[in-house]
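The chain below stands alone and is given as structure tokens, in the form predicted alone.
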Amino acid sequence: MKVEGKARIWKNYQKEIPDNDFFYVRSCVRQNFFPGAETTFLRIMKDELGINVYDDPAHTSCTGIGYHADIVPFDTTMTVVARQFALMTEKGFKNMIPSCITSFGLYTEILETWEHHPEVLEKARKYLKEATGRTFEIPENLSHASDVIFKFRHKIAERAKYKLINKYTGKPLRVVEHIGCHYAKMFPSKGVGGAEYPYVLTGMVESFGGEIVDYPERRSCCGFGFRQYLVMANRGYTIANTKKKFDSMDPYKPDCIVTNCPGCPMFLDKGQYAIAELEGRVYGDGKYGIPVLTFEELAGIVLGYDPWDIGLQVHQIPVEPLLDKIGVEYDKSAKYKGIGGRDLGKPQHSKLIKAYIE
């Protein structure tokens, strides 16, 4: 294929990401599993980049997990999402950035439905008005939070205290990027790079000095799958899928994994603990497993934020080996200390994976 043809095709998988003025919608899953990720995102946006972001305490869950599990009807979900849009409209914003990729995929699905079926849009307006008395405008732009960090990755790199360079070897750290399915696979044209070659996390890693690891199961799901994991009897499918990814990536010796989905880091992080307990298999070097980060946490690390301030102590797989390779300064004794030095307690040791560094 000619270079001009490749450029034209690649152009179809780019997206417009605004420069400023965002209405931020948090993730119900991320707030529970990795609560420091979203506060880190807001800190980067406001303090580092000087971007206007409104974090509305009145917003709710999008119902995405319930919708995809066939528990919440589409009409109900549309009305809940319409309320989110109404909150955005009331605050004078036109650009929405959800933290969750399930929300991103769901909002995209609803907006696509409304575009092709105006009568469904009018029904959603009617339901919202009857339920809450609110009205709304459709967002002019819908971008995922990882899109925004991607857009400003070079500015973040310019302000960075650290690079993704192994201080012991001087070589780039080897990073596995894992894209959430609802970001790239449901509506490929709505993400950066499409379904097969999403660039949103790769661009960040490369800008921060790292090297991307390619491996056979790179585009496979983490194993979450709402309908299988919500049913306890089906959870073997989840852990089997997770194990398949780790078996595929481990020979390439990645230093860490970075994700843009709330659920994926939980399953890739805690899944390693489960696999170790079930099969005695520990991935990575040194019996510590492969550290798993969200994209916000990765950006926070290179900017020099205190690892415990951004919540890295809540990860099942310890992050200290990665921090040591980068050369990050941190206080080991403060890992499990909360506000005012309050002792948060230490996790129970795995039989095989070291839960923390003494």
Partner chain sequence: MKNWGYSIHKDNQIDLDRNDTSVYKALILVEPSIARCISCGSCCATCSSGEYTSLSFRKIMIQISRGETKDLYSNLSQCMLCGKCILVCPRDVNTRNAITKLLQILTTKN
The other form holds:
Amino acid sequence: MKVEGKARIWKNYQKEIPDNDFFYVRSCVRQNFFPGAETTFLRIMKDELGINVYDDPAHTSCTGIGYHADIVPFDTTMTVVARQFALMTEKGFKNMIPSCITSFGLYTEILETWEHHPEVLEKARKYLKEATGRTFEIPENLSHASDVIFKFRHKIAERAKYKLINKYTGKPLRVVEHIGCHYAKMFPSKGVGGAEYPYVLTGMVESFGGEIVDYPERRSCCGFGFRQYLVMANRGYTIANTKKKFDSMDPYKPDCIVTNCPGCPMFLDKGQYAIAELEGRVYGDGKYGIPVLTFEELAGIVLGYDPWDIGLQVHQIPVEPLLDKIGVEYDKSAKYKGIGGRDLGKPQHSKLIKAYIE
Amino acid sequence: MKNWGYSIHKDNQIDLDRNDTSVYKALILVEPSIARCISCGSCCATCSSGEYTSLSFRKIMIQISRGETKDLYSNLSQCMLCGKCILVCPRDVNTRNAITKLLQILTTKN
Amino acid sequence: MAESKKIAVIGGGIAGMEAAGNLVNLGFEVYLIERTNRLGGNVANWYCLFPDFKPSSKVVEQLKPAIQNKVQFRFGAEVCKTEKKGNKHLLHLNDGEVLECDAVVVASGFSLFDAHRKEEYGYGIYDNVITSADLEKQLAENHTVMTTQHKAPRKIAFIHCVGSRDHKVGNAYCSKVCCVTGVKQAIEVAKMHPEAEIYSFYMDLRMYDRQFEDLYMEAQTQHNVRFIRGRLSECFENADKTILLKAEDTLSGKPFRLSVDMVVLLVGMQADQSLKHISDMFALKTSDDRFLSVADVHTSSIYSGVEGVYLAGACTGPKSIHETLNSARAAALSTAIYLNQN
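Next up, the form predicted together with the partner chain. The previous block was the form predicted alone.
The next block holds the full complex; its first chain is the one shown before.
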């Protein structure tokens, strides 16, 4: 592997990412799957970087899940997205940053459609006006939240308390990066580094001191696929895709996986439990599995945030082995304590894969 | 193991890193003309059996060269050994002999 | 005889050499303008040629006697600007020299497709992904082929149509000679490494010329080269540095995967970047494929349609060596007829 070969491609996919004043739109599902991720993002933006981000309680789902599951038609989706743009316009912002990869892909798709078909834009304006009385400006810049963390990765690294270095061996931690499909596969030029060798998470991991694992199924989907997973009878197909990735990455002995999508960490994290239950296979150390992080959680860890403040206790695969390798100081006993020390109870262990460290 | 009403699907890809191509290798030793096959399908179009059964000499050549031998014996058994395929093959593959030899190889193997 | 007429031949590859040699033979004064410092162009970078494995250096050597000490070479030279003075073309070279010519033969050739552009194949990223041109270079230098880890390859895959028949990279046309080049190289590698398994991933095999089909048959029957009909989708590097290939085996209708020690990308031909400048200077037309247009594809395939400008070799599209040399001779003859009539 020649990294300079990848750098050559990365040069062709430079992306403009603004440095301040963002209108943030949240993901529908992340707050359930990994509830600390978005809070951590806002904390990093505001407290560490001093960046102006507006988190608007009035925005809704972009309908991306419904759209990709053939439930919501494009005209409806487009009108809902137009409403998000209207909220942004009303609050005086020009840079939009979705938290969700599918929202990012969908907004990009809609903006591209409007660019090539101005009559469709006019239709969206008309629908929104009729439905809500609102008008909107097209964002000057659309970046994904991971693009912004990527942009400020060196600043974060400067303020970091920890590095992604294995304290037992002194070597960089081996990190698998998993990019959401809708980040750049549809529009390679909209992703940092393009679609074949995306640099957005690689750049983050490198500046935090880690090392990227390139494995054969790196480009493959986590298996979510919306209309697949949403129908129970199709879940064997979803999990087969997830398993394919694990079978491919496991020989490289990664220390953790980092993702920039709402669905992927869900399927890579919970999927390991499901694979263990269905076929008895446990990846990584064979006991706990391979920890899966969102990019915000990863940044939060290196910045020294309390792991339980950023929500790492809700992960299926325990993160403690990773925290120990990094050398993070944390209170083991506080993992399942809520606000004010309230006992949240412990999840059950499965027979094959441990849910937490005893 | 849990039963959630679904299981992990098996993939349908041809994985040549995993597949066993020994049947093909054995056949090519005794009937070297199969190396000349270009998958034109003439043999299948004229095949007495192929219009009524799943027999396809073209597919069989591809399958064994990829190490995909599922249902091979039962497919081959449908051949009437009429030899019409030899007449039409533009690359002069001894198709009839390839089938008889292939049946022998599979019989010995099992 | 009055002062002999002067002709500029642009390009010192085999087309330019052959055109220049013929024109000198017909009594004209010839300038041969070559931007590098050597003759033979792309052919000089090749090892052996289809269909008879003749060393390509011999072809270049065979063309030299007709021009050595007979034409006026301008090496390291490029035409920067042209002017028309009556029927004459004034060619301004990069060193300031101005050549006054009665006719021009464009023989500027082709360049190979830059395989980096097929990002999914990992050329320049994965160690053991090389191009057909890299393989020729290895063969010419070492007379054998080894992996980047200096091991004899046990499995090698040849990938057809890299940068050809590919709308996405802007080359929708067939480069015509890569099919047989792939078969030729497969045979060469098979002879050097008889134990190796050799695979060839193709969409069609266009064995259009004499003896090409024989080579294909030889590859199948003598060397057991396995032909898989399916275009390579993507390459990955396994932990042991072997390359994992994903394609569809279209004859089985199933996805197909295979790990090999080495991948050879059969890169196609494309119009050289300099052709744009040349066509602008002489007001020549180009086609959608970026090669030069010809006055008539049937009856006048070596005439540009611009008075006094003739076309030889692969500047008008992919050609094999004998096709290139025939077109160069035809361009020389047409140039001579034009000059004798004017």
